[in-house]
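Just one chain follows, in the form predicted alone, and it is written as structure tokens.
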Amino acid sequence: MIISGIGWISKGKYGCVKKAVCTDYTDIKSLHSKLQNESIFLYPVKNFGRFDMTSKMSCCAGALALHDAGVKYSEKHKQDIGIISTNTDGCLKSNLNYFRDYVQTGRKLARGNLFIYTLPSSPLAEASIHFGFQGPLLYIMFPQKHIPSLLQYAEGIISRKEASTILAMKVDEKKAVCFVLRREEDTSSK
């Protein structure tokens, strides 16, 4: 197994390791706009404005990692790529924001027009839908050593041949890092 690309996002900066990209941004809207203008997003992300912040960061970090690895994707061509993620809070902040709105406005029923990201796997699902992935999708919370544990888990998925390529990301509302992992023999022809 090899790591063929790494994308990352921190406060005010984003980049790709292999392509040695390091660029400034001001907020998630400007990051999204820059990734579109630089053709890192190969086509517009449907409903990006409705995503919670973790979903936005997941899509942006995934696009950076795929760009770094030279992996192309399209809306019409589905690929055997899986996606796994870890963080410390899942989608807790989105749930708290929703509940705060619910209590403060005195609601008795849910709002039918508002989707709430209740599951920690929801950001991965949004990214997987955008990139056309058909492989495994999994959120895992590790008690410690998040990134080494995440990479080890991804390697297990690949070695069991559950997917040929995995996006493994540690992402929250403020920062993200995403790795593209492949079987070594799969990279020789790409």
Contents of the next structure:
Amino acid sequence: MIISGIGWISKGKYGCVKKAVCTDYTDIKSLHSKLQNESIFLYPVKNFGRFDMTSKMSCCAGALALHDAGVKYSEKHKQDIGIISTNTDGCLKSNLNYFRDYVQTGRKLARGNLFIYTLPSSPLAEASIHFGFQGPLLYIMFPQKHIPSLLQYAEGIISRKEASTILAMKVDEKKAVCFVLRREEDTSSK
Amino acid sequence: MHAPEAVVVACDLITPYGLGIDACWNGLLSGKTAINPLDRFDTDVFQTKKAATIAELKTGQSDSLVMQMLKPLLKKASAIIPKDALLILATTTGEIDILEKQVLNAKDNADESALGCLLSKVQCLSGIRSPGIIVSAACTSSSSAIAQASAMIRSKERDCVLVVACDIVSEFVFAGFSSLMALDKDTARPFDKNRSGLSLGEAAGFVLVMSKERAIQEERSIIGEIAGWGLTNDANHMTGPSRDGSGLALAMRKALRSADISEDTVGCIAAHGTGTVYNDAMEMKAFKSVFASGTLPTYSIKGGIGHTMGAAGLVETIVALRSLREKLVPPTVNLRIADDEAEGWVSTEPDSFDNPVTVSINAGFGGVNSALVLKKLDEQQL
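Now that we've seen the form predicted alone, could you pull up the form predicted in complex with its partner chain?
Full complex below, order starting with the chain above.
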């Protein structure tokens, strides 16, 4: 198993490890625009403005990692690529946003568009829809050593041949890192 | 050397039919639904006033509703759970009633509703030494967790995994599903011609998955085998399934391949069967695509206990293992007139079946799909 690309986003900066890219951005809107203008997003992300922040970060970090790994993707030609993620608090902030909004509006009508992000796996689902990835999709919370545990878990999925390529990310609202992992024999032809 | 087989050596659950597998199985066979008027919170503004809840659970207690479900189950089982097992907790919202209280009354700390806190509590209850992990994949959470547990056993990464699943009916999820217009105003009628939505339900349970070798060594009784699994994603839409059922069909094909069996070996399908127009239609397309040679006995338990979300896959696995033992397909509760597409597949009556192999499937938000191949082992295989 090898890591063929890494994308990352921190406060005010984003980049790709293999391509040694490090660029400034101001906010998520500018990050989205930059990734679009630099063709790191190979096509526009539908409904990006409606995503919760973790979903936005997931899509951006995923695109950076795939760009770093040189993996092409298409919403029309779907691929058997898996996608897994982790973080420390699931979707606690999205849960609070949704339920506070519902309570503040008189407990009469919940907003469906906030409700759909009250699953820890929703950011992954948004990313998989954009990238056209049909492999396993799992949110996994590890009690400690999040990134080593995430990589080890992804390696397990690949070695068990549940997917030949995995996008593995640790994402929250402020920072993200995403790895593209592949079986070693798959890299020679790519 | 052949790969280790993943077998279920213990399981238990609590559902709206009551505590234990017998209560759930007999409830389903009775054909009576456990979906009833809900008094846990005010439902006047929602699409429906009904859900399948567990009568014994009480709000306003020191324990969350999830912990009220898990405590009796895991306390009883802790003596048979090996301390070296890996714990996998599967849920979508966990102790969401803690967050509700915080927002409504500013009483509790919302951080305590975080999934990590629940994982620690479950570890404590189970007596397992290491902290374990959480797997969440919408309504395929627990079937995905069982698939991962079985995969780890087959690859020899682990020889024993405890999968625990839970989700509750809360105002939080009820209001959300209602806003998406996903609820039937009466009770869910999976695969019915006049179905119009799902009913929410709650449940918790566990399955202890072991390598067959260790199970034999420890003289455990084997309930059934998790023979294959397949996890896929539609990559299509956040709240609606792919209309052609191709993502689910792919999951089933992967599961059959993983089990190294052909379609004609399968005796029965434990469907996801939520009762929404689109889900059930999508499933029937997937079934007809994979099992092209004819109809197969198919059932959904969601007309009985509602859609138990993250717990659904685990509950359905336990019911399917019981169904394999009894060689009996439970009726699809609340079914009146089968949809044209489901005609000949689903039934209002229990039915027998011969081939001791069931494919149990789930699908969920974001387009996730899971399929498990469950087998009854005969005496010669033990």
